[in-house]
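Read the single chain below, which is given as structure tokens and is the form predicted together with its partner chain.
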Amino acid sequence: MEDNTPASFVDQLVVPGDVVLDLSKMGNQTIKLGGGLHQDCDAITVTKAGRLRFSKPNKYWVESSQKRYVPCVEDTVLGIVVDSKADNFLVDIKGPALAFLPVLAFEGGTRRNIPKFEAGTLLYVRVVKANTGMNPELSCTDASGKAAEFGPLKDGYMFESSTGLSRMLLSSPTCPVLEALGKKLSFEIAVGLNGRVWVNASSPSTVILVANAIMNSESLSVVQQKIMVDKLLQRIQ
């Protein structure tokens, strides 16, 4: 019943505890490890409950979704500024630690043109360095330096979701809910890997449905998913 290729534990279920690859046995290949997995000398054992997946041509990782957020380099999140200090604005991630935002941190920003956001404003912010122990830094540009649609988000919703959602939402292919729902209404959305997600519109009852159907949509398939969006759009219309 055992069988030890390790073809068999990916795209499956596996628990904390799980060895799902033994090194003495997969010869001389360098293999890399993401999240969620651990080497003890030659095993390799699984840390958090998740889906085991392998990507071409030596990555292994465990994909699981929860409400709690760990940062990690070159990730898109949406964070809510708790304070501001002469270099840094403090931001809230869903981290275990606030995140510094540096003033300068923007395009075009200098010494002079510092913005200034107050308390609660929602920020669409690029992770640049998470190391553990220290507070995670961010920015307000892409890596070549423009603006490239982070900063303060005006008007909307938003509302916090868990980190499987929203990598779900961020999937290309689109992912079918905002697929659904972008044939019959017109919204914007803004998804952080955070576990945040903001949608704004022109009217707030599509606010509440567009949110509530992304909230309904975790666990639900393809087809079921457009089922209940076309089920919600058949109430309004």
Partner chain sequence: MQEREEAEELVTPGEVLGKGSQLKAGRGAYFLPQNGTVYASLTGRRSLIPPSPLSSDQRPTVEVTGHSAHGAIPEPGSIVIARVTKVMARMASADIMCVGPKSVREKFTGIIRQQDVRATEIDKVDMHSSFRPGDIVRALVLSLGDARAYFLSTAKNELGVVSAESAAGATMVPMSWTEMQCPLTGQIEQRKVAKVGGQA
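Next block, the form predicted alone, ref. the form predicted together with its partner chain:
If you are looking for partners or other molecules, they are not here, because only the chain is given.
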């Protein structure tokens, strides 16, 4: 008799074909499926290897560290403008296809105040549509239509990471490397779930140190991350 309760699979390694949830046993619960999961009738099956993750109240996804990003609705990502058309900006989000950012998908967006973005502009955006075989659609607003933290990221330094490192940086409570850096340094950071990180600070040496610390942190334990940050900080004092 297998234990097929959702909790039994959370944080466990899963592989394609595993049935991790049986909706017929979950009553009237509404659940949200993220990347790596597929619904077939009442069975929720795994489509890529990784760890099953859960966030309250009701979202499940499979987390795996990979270079290639598979877009999911509500992901926050860092996109690079490739081109602009009459109705959309074409944006590279490291996915299988370019994403569309409608020219009106901004707070108070109208035809009169369409933003102008050059090719190469870095944007912090939200994925609002992600259907297989179609270009993902992005927005520069939160769910209530407010700009919030979304929009162009000026200056600073953007670097690529794995998707696993991005998720670690966005985890709650604050991941050790960012906590250790934040105690000693003042900097801005934007992390995209698509494996891109942007850092900005008043001095270039701070930007380089923060970027190096983050890139070094992926394979380190909590204690090792703190030691590594301390060593980097000693160099600039």
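Positions refer to the first chain, counted from 1. Please read these numbers as outputs of a predicted model, since none were measured by experiment. We call the rigid core the largest set of C-alpha positions that still match within 1.5 Å between the two forms.
The two forms, fitted on the rigid core, differ between the two forms by less than 2 Å at the CA of residue 218. Residue displacement note: residue 199 has its CA displaced by under 2 Å between the two forms (rigid core superposed). In the core-superposed comparison between the two forms, residue 19 has its Cα shifted by at least 2 Å.
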